[in-house]
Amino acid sequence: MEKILSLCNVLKKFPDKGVVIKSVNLDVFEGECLVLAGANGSGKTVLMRMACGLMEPDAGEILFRGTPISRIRRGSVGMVFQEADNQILGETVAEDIAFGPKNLRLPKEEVQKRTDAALSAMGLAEKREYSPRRLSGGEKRRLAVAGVLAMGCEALVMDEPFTNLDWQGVRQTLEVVSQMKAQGKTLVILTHELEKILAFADRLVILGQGGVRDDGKPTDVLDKLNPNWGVRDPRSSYATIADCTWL
């Protein structure tokens, strides 16, 4: 598989927290579903915000298809934030999806085409004139994904996608993951709730204390899991990794 994202010796520090990311090396391959796990505060969100070009590293390099992320068209790597409400910018569902393509200064006809396609893909066509605030938690996640897709992203990062969702909302979010995976979209899922998503993972990466602790096939990583990493092996409750989904 071709590398779509490469993080090379990436370091990030903050005045009040010190070094949060310590010389991380990580490749993301086209078409894979990578689950990035780690305890709260392990640096998952900071690392992926840099990968999406939303934050600059203090050292190291981030490449998208071999080109520095700073020189890539905005939206090539899209991020769905942990709090979906923070991503809502339009007065209606359709306006919210169109916001990104409009900011890319695409022709009106292309904005309309992308908006319609994203509405259809995420099952929101019948709610195009709804206020986004009227949507359920799971529908807001789908709306956020639709907005990212409308921008033409090639890779999608989802930050703690199950936060504050009920059972139905989790299932709606997993349906989106399943759909994107079936279409060959590159996915990076940041979560500590492995029991909900691991069945979809091609790779499992554990981040802890600012660095990559393990990286490989989910079974291999879990077989060597260190309790100090703050990640629970879901196989204590599920028979196999294939059962680790709420879908």
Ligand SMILES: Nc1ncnc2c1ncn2[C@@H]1O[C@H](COP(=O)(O)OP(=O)(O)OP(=O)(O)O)[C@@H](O)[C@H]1O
The other form holds:
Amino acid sequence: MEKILSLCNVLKKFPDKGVVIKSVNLDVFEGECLVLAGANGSGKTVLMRMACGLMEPDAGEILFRGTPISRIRRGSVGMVFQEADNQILGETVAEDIAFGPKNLRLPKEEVQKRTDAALSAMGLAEKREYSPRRLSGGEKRRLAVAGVLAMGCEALVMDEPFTNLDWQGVRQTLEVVSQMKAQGKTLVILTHELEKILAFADRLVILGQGGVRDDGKPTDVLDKLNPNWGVRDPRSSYATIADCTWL
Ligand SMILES: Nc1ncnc2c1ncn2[C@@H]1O[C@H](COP(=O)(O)OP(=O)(O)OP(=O)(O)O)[C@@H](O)[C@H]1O
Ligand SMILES: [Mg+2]
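Now show the form predicted in complex with the ligand, given that the preceding structure was the form predicted alone.
Okay, now the whole complex, with that chain kicking things off.
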């Protein structure tokens, strides 16, 4: 498989925090679904903001198909943030989706074409004139994905896509993941909720103490999970009420 993203010796520090990403080497391959897990504060969001070109590393290099991410057209690697509300930019669903392609200074017809395609891909065509504020949490997440798709992203990073979603919202989000996978898009999913997504994952990467702690097939990684990494193996059952606790 071809590498779509390569993070080479990436280091990130913050003045008040010190080094949060020590030296990360990670390749993401075309068309795979990679789940990135790790304790709160392990650096998942920071690492992927850098991978999308939204934040500069202090050392190391991030390549998109071999070219530094800073030289790549904006939106090639899209990121859907945890708070979908923060990504809303338009008065209507359609305007919101058109915002990105307009910013890329694409011709009007192309903006229209991409908006329509993203609306229908994400099942939002009937809501094109709605105010985004009136959408449900799951629909807002779809809208965020539609906006990123309309930018022409080839890879998509979803940061905690299940947070605060009800059962239906989680299902809608998983349908999006499944559609994107079927279209051959590369997906990186940052989450603590492994039980919702591992069925779609080709790879599980654990981040901790500033670096990659493990990387491999989900089963293999879970089989040798270190409790210090702050990740819970979801392969346990909740057969009875007495099992419904994490303690
Ligand atoms: N802009 C910033 N300035 C200073 N420190 C930051 C900044 N952004 C992140 N950090 C710090 O970097 C570390 C990694 O944060 P990050 O948000 O990447 O963690 P995370 O793995 O995504 O955690 P969570 O699971 O809670 O989302 C944390 O200690 C955080 O406080
Ligand atoms: Mg995070």
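Residue numbers count along the first chain shown, from 1. By rigid core we mean the largest C-alpha set that fits within 1.5 Å across both forms. Treat the numbers as computed from the prediction; the structure is a model and nothing was measured.
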| query | finding |
| --- | --- |
| Did Leu7 shift 2 Å or more between these two forms, C-alpha, core superposed | no |
| Asn226 C-alpha moves between these two forms by 2 Å or more, core aligned | no |
| Between these two forms, how far the Cα of Tyr238 shifts once the core is aligned, in Å | 7.6 |
